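In the block that follows, a single chain appears as structure tokens, in the form predicted alone.
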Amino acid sequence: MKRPNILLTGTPGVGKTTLGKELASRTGMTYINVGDMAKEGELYEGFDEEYDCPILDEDRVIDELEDKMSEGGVIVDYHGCDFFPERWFHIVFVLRTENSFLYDRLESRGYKGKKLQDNIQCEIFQTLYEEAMLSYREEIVHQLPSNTPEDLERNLDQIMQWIEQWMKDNN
């Protein structure tokens, strides 16, 4: 049985993870979390000073996903989307915090100065949604609110049902 691939991205702190376990706990469906993938196989091309971060290895990324992704049934966790090729994905989740949320956020895991100040302004310009919609056929691009617990459960909601029709209409 065919099942669909799935982005999940936004900016930092919007809870790309927090949705995407869920989801993968309630479909069975795989779970990456590419940041964490990286870490992992140290997929890594140097290291950002100024972000105090490793910098990904796009293509060493995608080397790792491509057999995965071709299954299907994968979810796909990630703040940037316009390296993964476009056949990938079935629909793409653009997640959206507000704020005062995400500035609360962001500072709980540790991030201040420039690193919390890009990623706010990131998510105010919209950055990843407009990344999202020049790198997707604009149909498959969604923008989901996730300030709280109740959007959450709406998020899981809506995303199942768009699933499960996926799952009529192309098995």
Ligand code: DAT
The other form holds:
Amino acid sequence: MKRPNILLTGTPGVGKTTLGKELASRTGMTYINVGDMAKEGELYEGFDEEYDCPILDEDRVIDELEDKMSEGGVIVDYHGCDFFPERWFHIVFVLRTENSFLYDRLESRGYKGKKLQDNIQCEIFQTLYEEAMLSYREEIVHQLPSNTPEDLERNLDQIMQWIEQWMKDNN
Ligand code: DAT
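Moving on from the form predicted alone, please list the structure of the form predicted together with the named molecule.
Next comes the full complex, this chain leading.
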């Protein structure tokens, strides 16, 4: 049975990991957190002093994922999306969170000062949504509200329905 590949993207803190892991456990698909994968494999090429984070070695990330992606059934979670091959994904979800919720989530994660402000701005200016719209066909890019546990449940239901339909259409 062929299964689709799904990209979950959005500003840090919008709920990609929460949604991705739950979706994987309900569907049996494979969840991949690109940030964790990079950390484990040290897939970095330097450190960004301004943004206080390591710089991802995008080519090595792509090489590591290529075989899995060609099999299908993968849920990829990352706060960036313009460097993945467009052909990898059958659908792209950009999670969106209102400022007040996002602020609290990032603060409780220990973000403060410039890092906190930069991430809030990233959400206000819908940076990831625009990146996704420029990187993938507009028809496959969808925004999902991710403010409350009810949003999470609704998103899970909708994505599972989409997967079911995709499997019917493609098998
Ligand atoms: P991300 O992977 O995008 O950085 P996360 O899944 O780690 O985000 O979630 C950040 C925090 O927000 C975490 O404490 C769980 C919470 N959260 C995620 N989705 C939520 C939702 N729909 N409603 C309420 N809280 C949510």
